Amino acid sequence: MITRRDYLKLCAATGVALAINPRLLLADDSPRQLLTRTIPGTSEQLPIIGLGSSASFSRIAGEGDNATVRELLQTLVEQGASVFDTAPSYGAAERVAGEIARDSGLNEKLFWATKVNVAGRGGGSADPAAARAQIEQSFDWLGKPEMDLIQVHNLGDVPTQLGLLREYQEAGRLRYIGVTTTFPEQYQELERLMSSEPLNFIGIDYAVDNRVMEQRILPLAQERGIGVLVYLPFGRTRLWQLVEGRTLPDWAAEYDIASWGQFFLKFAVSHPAVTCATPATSQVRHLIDNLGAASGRLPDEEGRQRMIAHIESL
């Protein structure tokens, strides 16, 4: 077994070929068959790994590297995945990705999940007109009359902004609505909203070394029939720093894990409440590696506890 860094070094020699045809990593030229989860309350299936657009993705979008953004979106679809998570606050990410998806026709193949928040984090007030303008801008960039998912980002003035999203949903312009937070001081409010509001999705932070969501939020999502998007499955860079220079345990192969990235992602998506994890990346080879976590065997509860114990021993 090898580290992700060593794995990517091995891939580097084929980097040009992978840029042309990412399926060269597969045994044949057929689309990758990814594991899926059902959106609660529906029959719709989503692949359990997608692509986020914060961090390094946002950086390349802001630098004008449209070619790489296009390649990432194309690879996501070609590999059999669909969920793309973005937000107006991620720099140029939503605008650049939306325009590329619109102009290339990928907007019809992606499950597009964006956000709204003109109130800031927490207690600020949202101007309904400004929130509506932000939502309309997202529609314009993507070029579709109907959006898959819009969530209230960081629980910003939920009564105003979630109410507005509900109007869009009732008008048939928005399929799913929800709320997000990755801030511990907002977890109690998130729990309250999940119990009192008819949400389709939540977006939360969850990782093998950050499991507070297992206590109340994830069980409540199962109870209430709410889909869960997982953000920060690598703890931003925290988990990468922890395993730097270390090799995977031999038993990781029992769960078809070929890299540390797949180790972290398979832990997150193996929780039965999780619908999809959306790690951000700016490199196609990272994306392909991440999508490897959506195939093969997922750890059962015994395997999950084994993974936790291993990370805690480092």
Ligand SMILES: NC(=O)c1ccc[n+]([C@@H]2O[C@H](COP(=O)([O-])OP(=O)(O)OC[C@H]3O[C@@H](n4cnc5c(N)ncnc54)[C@H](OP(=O)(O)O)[C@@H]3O)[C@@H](O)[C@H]2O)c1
Contents of the next structure:
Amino acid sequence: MITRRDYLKLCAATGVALAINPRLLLADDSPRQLLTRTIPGTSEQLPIIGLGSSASFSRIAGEGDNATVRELLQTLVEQGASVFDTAPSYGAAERVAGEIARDSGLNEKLFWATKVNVAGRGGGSADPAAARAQIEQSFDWLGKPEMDLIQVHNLGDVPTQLGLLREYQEAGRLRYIGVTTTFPEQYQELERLMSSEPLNFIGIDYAVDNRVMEQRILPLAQERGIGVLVYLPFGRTRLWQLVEGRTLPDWAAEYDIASWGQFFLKFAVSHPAVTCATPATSQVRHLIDNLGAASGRLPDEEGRQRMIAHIESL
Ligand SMILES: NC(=O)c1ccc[n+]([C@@H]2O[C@H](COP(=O)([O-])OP(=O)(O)OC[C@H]3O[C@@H](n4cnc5c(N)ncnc54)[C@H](OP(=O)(O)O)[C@@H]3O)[C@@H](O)[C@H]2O)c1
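Form predicted on its own done, so how does the form predicted together with this ligand look?
Full complex below, order starting with the chain above.
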């Protein structure tokens, strides 16, 4: 019998996926207790790895591959994780995942993080009625009276849309609110908002080869008690291209890293400001691989510098 850990090591070592349904491997060493972080200002713990839903996830949702979407959500929960990051603008992702979560009862177990934006990126203005309709649509898809987190996507008309989210929060329909951006030209505005608005979360891009956030945004999040969701922990395809055909350095085992995905994710979540990273995937075996980054040892500061140096040497 092959354990999940052995399976992942074998995949990482050979660079190929074995033709086995990865969920069949879970019986021997599950359930796992995942590493968690506290949402600042609360006693609520979140597992440090979740699932994102743009990119390849949104592609399979758009293709009508509901069976895989269901399996991904189920596996996320079975493996002890909970955070699912989505948005109305990710094609069919939020609708398909929301309806599956609603109809299967997984909506009660997931930490559902969606977004609102009817204003586009940056300067456009949001019609409050349209923004409200978008939020209500998210509630309908998920089929719950209360949502965990809604963030203003890409800082679109923050005064209007964050104001609306605050109304929902005050009415007890929304537990947490926040704003997101992955665009460098918006980082200054993000910093201003973090300093002036009461936010529970931000969602930002951060990766071992993309560390601008370490300068001001991540320290500010710690100072202001704002939770951080990490987006683009692989730079979508950028880091995969960089390590293609390369084996992990031997010392990665010192941090219980068995794959490149875990290497990249352990870097991101080992920053003390980070609450959870939400990589997207369309493949259950990749999800299980990614969730492996939520157990074992995380790199300390010396380990993090070693990881950066290694990536920069490639
Ligand atoms: N402004 C915003 O609010 C904003 C912006 C960007 C992203 N986000 C959120 O952050 C999430 C993550 O960002 P992203 O999806 O753009 O990029 P990403 O997570 O950095 O990369 C996703 C890519 O990595 C691949 N992948 C995932 N796990 C893998 C593994 N273990 N081994 C090999 N390949 C793997 C996926 O392909 P496979 O399907 O083949 O696994 C997919 O192509 C998004 O889904 C979204 O929820 C939010």
